[in-house]
Each structure stands twice: as structure tokens, then as C-alpha cells.
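Single chain ahead, by itself, as C-alpha cells, in the form predicted on its own.
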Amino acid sequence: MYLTRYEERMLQGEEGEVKRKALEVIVKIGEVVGAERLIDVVHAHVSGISYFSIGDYGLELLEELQGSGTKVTVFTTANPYSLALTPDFCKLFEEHVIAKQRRIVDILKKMGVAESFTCTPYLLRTPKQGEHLAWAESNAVLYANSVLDAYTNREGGIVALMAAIVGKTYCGGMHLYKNRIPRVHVIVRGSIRSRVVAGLVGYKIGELVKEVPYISFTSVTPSDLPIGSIKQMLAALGTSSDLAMAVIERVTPNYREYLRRADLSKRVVINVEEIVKEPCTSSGDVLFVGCPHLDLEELKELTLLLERGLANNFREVWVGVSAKVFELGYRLGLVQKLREHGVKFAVNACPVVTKLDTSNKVEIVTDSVKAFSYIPRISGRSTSLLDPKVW
């Protein structure tokens, strides 16, 4: 791999013992991937924040790196953390388990690491068409790469935070313009009337495919459907396989070059009707939306729809944002409107990354594929689709 004199440098020592050993880690991945040199990046995302995710081995590696005055070089933001910080779940957790999980965040902090812990950087910071970054959470990189045509891989959160600190990462995979050529062509038959239905089309896809795909939708156009349905399917695709991007007819900013350079012999066709085939309902003990976090606008639907009666049907409503919308939220009188219908807030955090109590039947309903997939293996609790109707 070519390296320049500074790169050289940094790997000599030069430039501190940390971003050398940082940098090896870099160059290493990049030499099994055939990369034939860096590239700086302008923003990393780090993954593997929850104390249940990474434990007390983690929370060593990150100790190690706050001793040695580690700070990131480049615009850094991270996932959410578990539920043990939030004022309206930590009562959940036992007093060794909100402490460690306050000393990761504390850390990630001091090492110079965004404080709205979120896995949709791009609310953040919207990454500009074409820009390199090095994101570790699996619906955000699909995200960059597909409806904002940044560029970015699929990184593990180790390598997203080795990138961060020496503000590079190699030049291969997504980085390259020919690894983003679609390979195989996703037609979409039938209507995609919801947030849940758009997560079960990209799960299918994700179980189908294996290359770049182009997709394309016969009875509606993207901007048709629901609030936040691509960012569902393309959580649910990341969930079901290990595609970085899909390129998307009429969303994809750069779709139309893409499609003129691919090659797409191969087609593989999605009848929707065939596919939402999952047990739904409208009631239960808890519903969770939030995965990925919402946005400001999906927070304002959210309250529309719990206004018309939608709270009336569940126990509990759990809400999963950044800290960056909530304060917005906060700003417009959502926030207290929501909290007048009893929910509770993962602000920066996330059920999904926390292990929670399974003493107790409570069960979990979502409009997440995503969360669906998810919450029964990490988190233990029986999970639940929302109603396509309801959202």
C-alpha cells in the first residue's frame, strides 16, 4: 500500500504511540482488501457504545486510550448507549451497570466524541455528496451511501474510532466508484402503505441480494411513501445482510449515472402482498418507534398519531432519539405533549443495545424491522410488528 511521508511517519512513531497503533490497524485491513492507499475522512461514526455490547473489556480498551490523552482528529459522533442513562429507565438497572455505562460515554466525551449519541449521524451532520467518511452503524452507512451518496464502508466500530483518531481510513470498498455500480435489479411490485411494510421490503431484499442493488418501485414513487420509509427499509436491508449501500430510482442523488453504468442482467422481482406475511397488531404492553431514532418529523407524526388515540392502545410508549431532536422537540412543545401521553424518552440511547429484564412478560411493539429482528435476541423481551395501517 502506498503511504505518504506523513502516513510513513505516523507509523514510525512520530506522531504519538496511539495513532500509530491506530494507523497499523488501518493499514493492516486495508493490505487484506487489496486498498492501494489512504484517504482522510471528514467524519467517523462509532458503533458498540452499550456497556452490554462491549462490557468490561471494552470499557479497558477505552480507559487505556483516555490515559494516554487520546483525542479523535476529525468530526466524531457515536451510537446511542443503553437505556441504564436515562432518567426514565435507569431505575431498571442495578448501580455497577449505570456506572459503567456513564464511564464509556464520559470517555467517548473527553476524547472529543459528539455528545448526541445517535445512530442517524446524519442529523448531525449531513454529509455532502461525495464526501469520505468511516461510520460503523449499519442503517446510517447504508443511509449515507444510498440517499446521500457520500462514501463510506461498513466499518466495525473499533475501526471507525482508529479512524477517527488519525482522521484516515483506506481507499477500497464503497470508497471506490466501481464498487458502488448496482449489479442486480430490484423491482418492487405493490404498494408500500407504511413504515412497516418498507422495513419487510428491505429485509427481503437483504435475504435476496448480495451485490449493489438498483431498486426500483412500480406502483409508487419514493416520494409517495411514508415518513421515514426508506430509512426503515434500509435499516431493515443492514439487518438481513451485509450490503453497504442500494442505489434507489429517484432517491439516490447520482441514480441516474449509476444506472447508466450498470449491468443489470440480473433481476430479482418483490411482490409485496407475498412478504407482509408477519403476525401485526395495534395493542399491546409497550410500542417502541425509534429505530433508527427519529427525526423532527417523524416526532411531529408521532404526536398526531398518539393524539388520535394511538397512546389509548399500549401500557407504554418508548420514543428513541437523539439529543439534538429532543431538544428541538423540547422547543416546539412536542416533547410535553408526548410526555402527556406517557412516554418515556431514550434520549441518546436505544433498547435494542440493553439487556433488559426478562423476570416479566412485558411484550414489545414495534414499527421497526429492524428492532423486530433484534430486541428478542439482545434484549430478551417477545417482540411485535405495529399494524402497517397504524404507521
Second form
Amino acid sequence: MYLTRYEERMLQGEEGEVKRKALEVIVKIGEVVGAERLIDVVHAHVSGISYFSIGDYGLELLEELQGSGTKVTVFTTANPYSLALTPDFCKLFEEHVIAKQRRIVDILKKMGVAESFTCTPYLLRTPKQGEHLAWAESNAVLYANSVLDAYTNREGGIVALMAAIVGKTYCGGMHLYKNRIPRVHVIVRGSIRSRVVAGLVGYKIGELVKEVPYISFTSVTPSDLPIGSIKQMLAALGTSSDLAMAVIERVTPNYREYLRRADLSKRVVINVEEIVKEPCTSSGDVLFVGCPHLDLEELKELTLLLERGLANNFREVWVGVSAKVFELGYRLGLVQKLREHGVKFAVNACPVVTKLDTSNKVEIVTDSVKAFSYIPRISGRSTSLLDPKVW
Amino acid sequence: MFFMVKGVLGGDVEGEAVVTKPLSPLGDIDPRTGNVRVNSEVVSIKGKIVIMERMKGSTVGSYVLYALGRRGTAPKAIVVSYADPVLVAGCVLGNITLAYGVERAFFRYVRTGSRVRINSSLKRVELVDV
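Right, and the form predicted in complex with the partner chain of this protein, after the form predicted on its own?
Following is the full complex, with the preceding chain placed first.
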């Protein structure tokens, strides 16, 4: 691999042991995947910061990094943490779990990671088209590549952290234009009438397609799809596949250029009516929304839905948001209204990365196909999809 | 007898092979002891050369390999057909030599207990006594 003089020096330890190790991780992964050089990134996004995900060994590595006073060298954000630190949920967790989760968050903050912990880092700093990033968290990676046409691989949590420390990652995969050109045409037939349907479509695409797809719709103009539905579609696509990008007609900024270069003789047709078969419900114990974290528009829509009676169908409503969106919502009075309807907020946190106590048989209902897929696997909780007619 | 690999990350080492099914570090490996449960048997990989098709399991695998390195219970090397970023990161953080992309025939000849040498400059793994 070609390294600049500065990178060589860093690899020889002239910038300190931590940077040497961090760069070594990136260079070696680059060697294995055949990258020819490194690339500077402007924004790193770290995943795997829930104590339930990384456990004592992850905490141990973070403590070692912290011990040597390591700081990130580029703008860095991190994923939501577990519910153990949130006032509305912390009573559910043992003291030692809360303490260890706090330790992880404190270390990241000391390293210079942004205060809002979210799986929607593009709401904290929106990447520009063509910018190179080192993001972990599949839904955010798909959003960055597909909706913003920024360039990032689907990094592992630890690689993103190392990239944050050195400000670089290996230049391969989605960082190269040729790998971003779609190779299969996915034609979606039927109406994407709700977030749940968008999620099911995304999940199906991920099951069927192994290369960057070009997605077009026959009965809806994608630019008319609410961004919330596109978020749901991409999050689900990232759940059922390893894909880092989809070119979406009229959504991806550069879609015409990608289309011009693509050979789309391979085609997959998805009939929406055939895939919306999961049993869905419009009532239950707990309604969970905010996977991915809600933006302000979605928070407004939810407030309206709850005020119109949705709140009566559930015993509790859980909402995942970043601290930034929570504060904006507070200023607009939305948070207060939502609290009146019994909403519990997972601020900077997420139930999907939390091992929930399974002793009480609470069933979770969600609008997110990603959460629907992960919560039973991580928590063993029974989970249902929200009726598409609702949202 | 020797077998080619695509690449070696780390230095040359020689040691005793432990041939195993794909391990999931979190759950299969105990970092305090370096012990691994292979089928119903407990085997130590401390100071050994672990031979497997690939690693599997969650991204926490990197952290477990790092923990092995810190406790001095890590294997000397890991030889795989396929290396993913979780394994590569873990080997760098745990100071474990990684040989990846080994020829398939290697798995027909190597046995637990075989003496194995990893030669990084010639990009090959050698069965010392064969």
C-alpha cells in the first residue's frame, strides 16, 4: 500500500503508540481488502458503544485509550447507548450496568466525541456530496451514500474509532466511484403507503440483492416519499444485507450520472402487495418508534398521531431521539405534549442495543422493520409491526 | 510441506496447531485462560497457532482478541482462508500474527498437534515435520 511520509511516520510511532496502533489496524484491513492507499475523512461515526454490545472487553480497550489521553482528530459522532443511562428507563437496570455504561460514554466524551449520541449522525452534521467519511452503523452509512452521495464504507465500530483517532481510513469499497455504480435494477411496483411498507420493501431488496441496486418506483415519485419512509427503507435494507449503498431514482443527488454508467440488464421486480404479509397490529403494550432516531418532522407527525387517539391504543410509548432533536422538540413544546400522552424518551439511547429484562411478557409494537428484526434477537422480547395504516 | 497464503500480517512464528471449527471469540474463547471449547473438549490456544476456515460471530470479536493479548493468553498466530475486518482488527490489537487466504489443501494435511511455521516473507505456512 502506498503511504505518504506523514502516514509512514505515524506508522513508525512518531505520533505516539495509540496512533501507531490505530493506523496499523486501518492499514492492515486495507491490505486484506486490496486498498492501494489511505484517504482522509472529515467525519467518523462510531458504533458499538452499548455496554450490552461491547461488554467488559470493549470497555477495557476504551479505558486503555483513555489512559493515554487519546483524542479524536476529526469531527466524530457515536451511536446511541443502551437505555441504562436514560432517566425514563434506568430503574430497569442493575447498578453495575449503569456504572459501566456511564464509563463508556464518559471516555468517548473525553476523547472529543460529540455530545449527541445518535444513529442519525447526518442530523448533527450533514455531509456534503462527495465527502469521505468513516461511518459505522448501517442505516447511517446507507443514508450517507444513497441520500447524500457522500462516500463511506460500512465500517466496523472499532475501525471507525481508529479512523477517528487518525483521521483516515483505507481507500477501498465505497470510496471508489467505480464501486458505487449500480449493478442491478430493482423495480418496485405498488404503493409505498407508509413507513412500515417502506421498511418491508427495503428488507426484501436486501434479501434479494447482493450488489449496489438502482431502485425505481412505478407508482410513486421517490422524491414524493417522505424522508421518514426512505430512512425506514434504508435501515431495513441494511438489516437484511451487507450493502452500503443504493442509488434511488430522483433521491440520490447524482442518480442520472450513476444510471448513465450502469449496466442494468439484471433486473428484480418487487410487488409491494406480495410482501406486506406480516401480521400487523395497531394496539398493544408498548409502541416503540425512533429506529432510526426520529428527526423533528417525524416528532411533529408522531405528536399529531398520538393526539388523535393512537396513545389510547398502547399502555406505553417509547421514542428514540438524539439530545439535539429532543432539545429542538422541547423548544417547540412537542416534548411536553408527548409526555402528557405518557411517552417515555430514549434520549441518546436505543432499545435495540439494550438487553431488556424478559421476565415480564411485554410485547413491543414498532414501525421499524429493523427494530422488529433485532429486538427479539437481542432481548428475546416478542415484537410486532405497527399496522401500515397507522403511520 | 508448505502452502501458500495471500498475506501475513505480523511476524514469523512457529508453534503447535489447534485445528478448530470457526470460532466466535465472544462465547467460545475465555480470555482469562485462553481456553476454547471445541465440541465438548476444552483446549488451550494460549501460545498455539489456531487454524480455522474463518472467524465468526459479532464485532465484539476484536475486543476479545485484544483482551487475550493483554492477558498473555493469546495464540501466537491465526491461520484462516478468509479474514474479515473484525478478525484483522483483533489480531493487530492483540499482537497476534494473522495468515489469511491459505490454500484449501492445507486443511487436509494439518492436524491438531502439527508443528506449523509461518513465513511472512515467502507468504506461506509450513508443516515442519511433513
